[in-house]
Amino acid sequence: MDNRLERRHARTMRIMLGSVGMLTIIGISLAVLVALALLLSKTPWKTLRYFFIGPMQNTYYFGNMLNSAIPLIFGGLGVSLAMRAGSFNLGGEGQLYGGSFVATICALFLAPLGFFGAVVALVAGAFTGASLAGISGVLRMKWKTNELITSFLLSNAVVLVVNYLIAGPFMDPNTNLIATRTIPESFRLARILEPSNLSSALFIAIVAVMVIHFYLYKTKHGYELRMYGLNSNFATYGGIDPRRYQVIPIMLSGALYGLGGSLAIFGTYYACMKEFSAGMGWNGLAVALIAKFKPAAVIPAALFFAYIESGARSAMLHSDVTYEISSIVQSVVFFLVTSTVLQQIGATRRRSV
């Protein structure tokens, strides 16, 4: 009984130390933001006021902030799932973009099928992302190629191909935008918190987090996946098929990216515009890093990133700073969450516990 209490106490302390570490990173990042405002803005207090309060000032801004977090949740889930299996999926940009394009085209052709057609289009978008990521998994399984490199290179190629298709064969001639035709109104997700762009895709994202968490921590395959990610040689010695967890997790990662992009079309954009998703894949990686690849922590991490972007946009509109201030703060977050110094400090504290 005493050993059980000691283990529970140690686990609680590790969670608390991890939370303190995340709060430290957020605090440093926001301190950098304050310093930038003081240095770069002629009206720093006005800039800071709109940055911190702007995303909450009305329903429109708040809803749009939540809406921008939705693809980040799917991206963070995708990266976290792959990393738990020891795979590195850097192809999120292409998987999200390619999946959204395929879902849009399917929606245009399946318009007569109504709800069933919308479901098929979303599945097609997720399948596209899974297929693109699966190529890297198969190459790793067959020839031990580095999936970090292959997923990144394939993603870059997919972005160029989709750009050509949108600007060429599938471009809508009736709009000034470089985009496809808009999907049918019957395929569009319901809006919530109007007049913002927030859609019911938010609930799908929350359900996805719950499903992935349950899969990783409550199922046999999820346990095997995590064991393989921690030590592939030990897992193979224990009877776990390595081929399964070299391909399936990265495919599921791509599927989440593809589904996130498809829902962005169905809930926000209603057409696949050229490079509308630029940066979403990399921001999903940042969200996963902040969450330390834990599905339950992906939602607050995505909201934090969305808050930074929304605050920067509000400050840009109402003061004299540019939107790039958010990129600087995000870069600081990237640096801190990957900092070996902070990791060593955290490890030392955990050992002392």
Second form
Amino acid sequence: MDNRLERRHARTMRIMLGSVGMLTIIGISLAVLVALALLLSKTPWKTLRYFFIGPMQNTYYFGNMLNSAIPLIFGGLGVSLAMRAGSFNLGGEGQLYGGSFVATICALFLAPLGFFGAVVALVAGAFTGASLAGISGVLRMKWKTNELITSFLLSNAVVLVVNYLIAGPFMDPNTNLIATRTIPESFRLARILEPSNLSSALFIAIVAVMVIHFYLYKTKHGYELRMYGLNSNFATYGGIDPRRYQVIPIMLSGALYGLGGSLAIFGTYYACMKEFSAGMGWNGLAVALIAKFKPAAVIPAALFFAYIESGARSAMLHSDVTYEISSIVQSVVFFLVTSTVLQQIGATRRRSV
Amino acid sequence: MRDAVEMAGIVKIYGETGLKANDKVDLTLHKGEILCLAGENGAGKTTLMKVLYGMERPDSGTIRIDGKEVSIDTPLTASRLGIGMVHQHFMLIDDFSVEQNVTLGKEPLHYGLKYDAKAACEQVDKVIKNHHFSIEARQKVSSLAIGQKQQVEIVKMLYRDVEILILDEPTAVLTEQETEALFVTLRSLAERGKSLILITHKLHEIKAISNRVAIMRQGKMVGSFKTSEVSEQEIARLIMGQTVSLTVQRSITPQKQSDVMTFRHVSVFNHGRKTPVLDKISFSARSGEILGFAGVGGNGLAELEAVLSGQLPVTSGSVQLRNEDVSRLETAQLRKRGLAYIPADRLHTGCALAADVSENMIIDARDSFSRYQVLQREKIESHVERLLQTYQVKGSTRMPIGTLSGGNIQKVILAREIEQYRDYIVCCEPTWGLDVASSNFVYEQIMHLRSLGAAVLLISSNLDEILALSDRIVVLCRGAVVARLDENAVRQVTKEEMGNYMLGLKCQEKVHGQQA
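Follow the form predicted on its own with the form predicted together with its partner chain, if you could.
Below is the entire complex, every chain and molecule, led by the chain shown above.
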């Protein structure tokens, strides 16, 4: 038992020291934000106040911020999972959009089935995402194509096809929006934290993170996946079928994207609007980068990302800066996250412990 | 006349394993001569040349170029001193033309700014014409044959006015005709006053091309000789050494023996090639004995390893495990049938460096450490803990295996595969790069397996190891079996004789389709 305690202690130390680098990154990016506000705004202190306090000033803003983190959690989780197996899934945009669309259509047709119908529709959304990503996986397995390119190209095409379907055969003639009909009341997820948009999909997202973490680090299958990602020669040598891990992880990744999009429809939008999800796929990738592909770190990374975005939105509404300031801060964050020097701040200390 | 190169007392110890790759080595290269540097794999030839070319820093010793003492810390310094090296694997950009490849890094410029393609072509063409090469400056490198690519490498050196040229096994990839053409070139270079060092272990080439031959063995310089004064047999004996320097305690062979792994006329052709990399290999490995495979690098040992581990499909012939034909099976399926395998490349195949020791230890036993698909942490930890103690590994279960020393990594692999073993085990270069203590530990374990009744297939380019451990020996040369030694023959065979087989001077059995 002593041994176990010691191990847990060592682990806590590791996590704390590991986050030194991340804290430095957040610190620097906030400093950049302050500098930008001082430069660009006539009322810098007001701008900064709205930027930092804005997302938390009332339940409406706070709930909306949390709500916008949900698809980011699913996307970040998807990218991290694929990355652990050494596949780069760049097709999040199409997988998310395609999955949401199919889930919406299923919901429209399965209206009489109630709860069961909702589950079927969500599964269909996830399945669509998985199939789209799976194409890239199978191509890689069969012909050694680069999934990074195929998933990206395929996703771009899917976005255009779905755009056509929404604007054409599936458009709701009774609204001014380019969107499908709205899904039945019985399919909609419960709202928590009224009057904000926050839906109970948040709980599903948290469960998803726990499930994926468990899958990766506690199951045999997850172990095989990680070994394949770390060194595919070693995995093959150890008797793991390499073909399996060229396809399954990226499919799971697509499924998470598809599920995230479908839940956004069921919890927030209620209809599949044209390009409603533009950017969500890429932002999921960014979240995974901040989380360094660790499933457990995806939640704080997604919250951080959502916070910066809604902070920028709030500052834009209440003061004289533009929304682009948020993009600049985001770019600074990614630039720093990908810089190896800063990451090593934590790593070198870890070694000397 | 001063000597082109004078290396004295060069010592190079690799920090990680404490292995003495070069032990007080002296080497002299006269001006305008061709010197062959010969020795077994791992004798320290390449290390010595890397020291001369500035790719490795020696721990002590001096180097004089043209009589002046110099310190060569990078290849850039070496090339300023007029030293050039042609590596075994070409360093060329396929999509560039010959002239672009040759001038890369030392381009002729218009007004010191713009790349002057015309001048580059002229200068490169001049070098090519001067030395009668068969290439043209404007050809794209990807369109050239292997021998021509090597010419590009040599032109690259000549363009840089190199005086001392090192060639690392230049004929390894060449055909007979290409080798002939290369030798003509090298002779004419020597006549023009360039000094050349060739790393090689092909005896007839040493005789054909060199003025002098320097022989290394186990990190030490055996000596330098005028090529005309030593015979091929004498060179072979000097390379291999006379005494077997290794003895291993061996128990009596178990009485009941059965065939475990049997190869029947197994051939492997590389894609699109006409000469096989494995040529109708037949043997059978029996329980309770060590079957050694000897050969010089590039003669089929690596391919044999790949076939045994299910990574290389056989073109023809059959591989039988017990009574089952396994010639079409891949690694995963072989593992299920009891494959235990210590790979030659322990860092890239034998482990995942970033994963921790536990994760590395259970790779092939993962099924027995999971229940309902969930890994049993506690069980794994105690199992690995026990193995680390039994095999005296300095390290703990949660450390990334990459932080361990080479010897300890090999012990982890050994522990894992011995645990996994059922009735046969494939050991490839099991002590490569290890220090004496770790090597002895590995030998003990292998002998222990034998006494348990395992069929051990030992693939090694270390001749001492093969002779000391094996019950029977199969010698490969150019992908074919050239000699089989049974138990009595193994005890009587000399290293010189083995060397003759390995280097293709002598052949015990008629090799299929060849006169050799």
